[in-house]
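Form predicted on its own, single chain, as structure tokens, below.
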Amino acid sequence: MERVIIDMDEVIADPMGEMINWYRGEFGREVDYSKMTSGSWVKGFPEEHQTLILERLMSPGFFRHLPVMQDSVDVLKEMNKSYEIFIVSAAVEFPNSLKDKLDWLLEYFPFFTWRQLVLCGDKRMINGDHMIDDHPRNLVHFPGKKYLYHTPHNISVTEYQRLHDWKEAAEIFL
């Protein structure tokens, strides 16, 4: 059975969308998507608020109530029948997110067992046949087939096969 590694943030969970909606509500301002292309969506927020955005990312509870990426639950439920799936998140980067992410995954993806959930620091130790991630830094060392999940912060990256949504992933994996 082929192993598929799936990232969490910006792939099945939507922290950027959540943050943008919160920011619009709090400040009534828009973000600049063109400034996100350098690898971090935080840079799309006005410079005077970037520290606030990072603090909110680091705060307990932020990752617990994120929106789920459209179609990800249905597609992954079907993929889980034919592939060995692991959800892998570099959660240690945001230490307060560990429990939030685990609880979020168990709520929205109850068909995954705890053995399929990997909350780690560096993904270079991860091995499999396929990997879906939004950060090229996680794909570059991966030995299997690499899929870049489309987000504003990776729009200029062209080295990997791009997945724009979970319907496109279904066409490949189902």
Contents of the next structure:
2 protein chains.
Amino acid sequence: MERVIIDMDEVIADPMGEMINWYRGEFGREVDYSKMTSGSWVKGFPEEHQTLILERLMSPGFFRHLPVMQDSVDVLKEMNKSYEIFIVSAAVEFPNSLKDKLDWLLEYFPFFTWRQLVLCGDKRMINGDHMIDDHPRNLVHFPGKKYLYHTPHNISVTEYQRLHDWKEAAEIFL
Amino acid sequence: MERVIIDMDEVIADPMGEMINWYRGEFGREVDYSKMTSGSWVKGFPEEHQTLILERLMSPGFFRHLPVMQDSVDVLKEMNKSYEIFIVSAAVEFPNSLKDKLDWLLEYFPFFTWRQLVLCGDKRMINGDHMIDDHPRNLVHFPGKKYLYHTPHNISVTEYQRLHDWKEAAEIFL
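Please move on to the form predicted together with another copy of the chain, as the form predicted on its own is already shown.
Now the complete complex, all chains and molecules, led by this one.
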């Protein structure tokens, strides 16, 4: 069974979308997507509010009720039958997110078990046949086939096969 | 730089020793080491108390103040200069331990960073040149060199090179 390594944030969970909705409601302002291309969506928020955004990211509970990326549940439910799937999140940078991410995964993707979650700081020791991730820094060391999951902060990256959404993933993997 | 994957519990942290000391104080009874050889040190406790032991293992805070394995700090401080070290713990089974384990590592091994911790359910996707672990089930899939860290629950295992203590690890790695 081939092993597929799948990232969490911006791939199956949508912290950026959640934060933008909250910010709009709280401040009535929009983000600037063109400023995210350095690799971080936080940079798309007005500079004077980036500390606030980071604090909210770090706070307990933020990752517990994030929206799910469209079609990810249906496609992964099928993929889970014919691939060895691991959800690998570089979450250790956000200590309060660790238990939240486990609880979130088991609630929204109830066909996964706790054995399929990996919470790390760096992904260079992760081995598998395929990796889907939105960060080139996570793909670069991976020994298998690499897919860049499309998101505003990576639009200028050209090195990897791009996955635009989970329907496209289904075409490739199912 | 060669990558060394190091387990946490029973290798650099001592949850079994902590539990035995607590149990002795609480119940005035000893564990039976010969019953641990199925691969779990919990089996060494009297059967009527194993649920209690598991509950204590699952409770928030248990992993936050565990004793450190003898010489592990000094040896790993040196190894961290000439190897790429990752501490990989199959901790997702114990959701309340996740943040505790990060805080514990950064307190007792302050030369490590959060980037060097991996919290997973299963270790089969971990890649590296060397792995030190007390569980044969974690070593079996590892592609590199394997070392079984000596502990009462694995004394009957003969397949792997055994590391008796961190002084022996220093002789091999330093």
